[in-house]
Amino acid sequence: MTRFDIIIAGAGPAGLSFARSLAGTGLKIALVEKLPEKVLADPPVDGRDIALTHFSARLLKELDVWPRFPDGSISNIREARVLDGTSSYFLRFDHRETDKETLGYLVSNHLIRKALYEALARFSNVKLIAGVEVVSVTTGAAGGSVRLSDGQALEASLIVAADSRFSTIRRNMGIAASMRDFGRVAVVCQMEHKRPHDDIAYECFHYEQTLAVLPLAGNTSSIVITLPAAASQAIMNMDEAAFNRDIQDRFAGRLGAMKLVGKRYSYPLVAVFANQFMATRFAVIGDAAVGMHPVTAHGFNLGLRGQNTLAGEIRSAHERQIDIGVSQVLERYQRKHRLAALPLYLATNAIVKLYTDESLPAKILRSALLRLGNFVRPARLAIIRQLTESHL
């Protein structure tokens, strides 16, 4: 049985960033991932463009990830507009009300994963075990162990699950999770358009559906359509010309003629919140801890924050020569991350509920909230601080 200090199950963004956060500590880390290493080194395009807050950008710079993004791949969000129904009225968030040059940034998910892999590759204390997965995990007072699908057995002081919101390891450890299946699917793609977007992001709450249009480099935008699962297949199966017209009409022609670039991708929308973020010698991070609805664009950012919180507690314990896997260390992580995550999770779900409710009172309330947000500046600035994770 091979011995490590930490075993991380899952080399998605949360697992990779967590390993990178601890790469300079000298701790012996195993990073287990079922995908082959060649896929981690050069991830395929998956259609997702990630909105990054100022806090996330700072962390990615500290981890030597930000400089690895290709030239021109970081897009700015300087303004955001929220629209309701068919009304042209919108709630506006503008970077000029802050001390920042942008509200946030957009980077494609596959580029983030590639840069994380590259930033981690030079560290000898992190061993990547790719092409296999964890099939069982046990923990006790003295440590934990895992068995891999190829028969390997590993043991460590701490086991960390970063294996998606449907984490089998979390379930095997007896940690239940609250799940909310929204019955909706997100269809994502990129589109070129005739008119410039002026670095403005749009969130359009149409009846039964939403449309996000997020500014990328040049006259290109990232498109996110959320709609009932039963209707999503029709969108995926539309011929390209019909799809172009459909999105152009949904967006009321604001950007002129629109044209699909590349493929369309679809993802079911299920929110998850683990009842506990820790157990004996065990912790969950990323989507295994909290999986968010994309409407507030906080999923990746929250995962990055959570791994940073756990890594900080581990570094502190290691420097003081305290066992990194003891409950006191993990409880501090759980307390801090739940405090950061739970309000966001509940608020996001409440927004989704309000903006998918087609009753007359809900429509009146939505319209009133948009106007209130524009006229009450302290409330608007508070929302900007929350959404961008910046200090004004």
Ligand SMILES: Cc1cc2nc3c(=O)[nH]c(=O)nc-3n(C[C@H](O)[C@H](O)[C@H](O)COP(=O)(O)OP(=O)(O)OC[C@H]3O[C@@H](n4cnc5c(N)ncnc54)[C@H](O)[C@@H]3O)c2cc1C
Contents of the next structure:
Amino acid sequence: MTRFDIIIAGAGPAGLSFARSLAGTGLKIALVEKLPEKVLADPPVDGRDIALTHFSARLLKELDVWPRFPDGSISNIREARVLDGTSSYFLRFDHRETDKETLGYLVSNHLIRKALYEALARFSNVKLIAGVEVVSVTTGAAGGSVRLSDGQALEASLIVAADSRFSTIRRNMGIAASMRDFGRVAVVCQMEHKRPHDDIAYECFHYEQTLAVLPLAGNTSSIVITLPAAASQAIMNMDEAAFNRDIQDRFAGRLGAMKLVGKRYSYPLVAVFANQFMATRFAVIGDAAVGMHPVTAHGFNLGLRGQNTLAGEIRSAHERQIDIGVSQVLERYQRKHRLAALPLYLATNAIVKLYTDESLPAKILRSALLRLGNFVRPARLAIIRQLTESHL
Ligand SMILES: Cc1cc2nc3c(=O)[nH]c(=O)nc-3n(C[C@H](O)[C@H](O)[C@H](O)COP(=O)(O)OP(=O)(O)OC[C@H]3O[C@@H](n4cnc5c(N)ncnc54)[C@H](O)[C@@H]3O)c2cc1C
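Switch from the form predicted alone to the form predicted in complex with the ligand and give that structure.
Now the full complex is given, and it begins with the chain already shown.
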């Protein structure tokens, strides 16, 4: 049995950033990941380009992750436009209404994971145990233990699960979660196009389907299409020329001719909110706590914020020489993070419902909301502030 202060299960973006947040404390941390280390060191492209808020950018700078993104891999979003159906009218969010140069940024998920892995490398108090799975967790008043798929057993004062929205450890610990299966799939890819995007992000709500076109370097955009599961297969299987035409038509030719770059990837759309973010000497972070629908691009931003909250509580307890795994520490994390996450989770699900409901009242309401959004400046500014504030 090997003893640690904290065992983190899952070295995705949430687990890695949490380990990095605590790496300077001297706490003895084990980070267990089922993928092999060579995949963590050089993760494959997974089609996700992550929209990051200014607060996330600040945290990633503090964690020495931001400077590791390769030159030209951080794209700016200066304006965002929301369109309803085939109408050319749009709700606009513009960075010029703030004192910031951008509304937010876009960085590919594999580059975020790679930079997080590299930022951890110099800390000898974080032990990465890769290529093995956490198969069970038990906790009690004095501490917790985990069993790994290679037969090893580890002990710690605190166990943290960052093992995705479909977390088996959360279930293993008896924490229920409300899950919402949208019965839809997100198909993502990158495309080149003839005309420049001018750093504008588009979210188009079409009948039963949504299309996001997000500005990357040069004349390239990240494409996210959400559609019913049955229709997603057709779009995944389309030959390239037909796919190019399809997306160009969905986007009404705004960027001219479009061409697929690389592969298409698909993700089932399931939102998850854990009923508790903690149990005895146990906490959930990242998607294991809150897994969001990608339409509002909050998932990793929220995961980063949550791990920062928990790390802050742990650092403060450690400095005051309080046991880091006791309920008072975890309850403060739970209270703060639930307060931050629940409104965003509910609002995101409400937006998805409104924009995929094809009844006449829903159509009238969303068209009215777009117009109202443009005229009610405080509401629009509140959303912009949420994206651009560096300190929350
Ligand atoms: C199409 C799409 C677009 C998105 N766009 C955005 C966006 O624009 N902005 C944004 O903020 N977010 C976005 N997100 C959300 C973001 O990708 C997720 O919130 C983020 O990846 C979650 O990170 P995580 O570490 O919690 O979970 P994951 O990335 O799921 O990582 C979990 C890790 O745990 C490991 N693991 C699982 N079980 C075990 C076990 N038993 N033992 C050991 N290891 C285990 C897995 O191998 C994995 O490495 C998007 C998501 C999708 C699908």
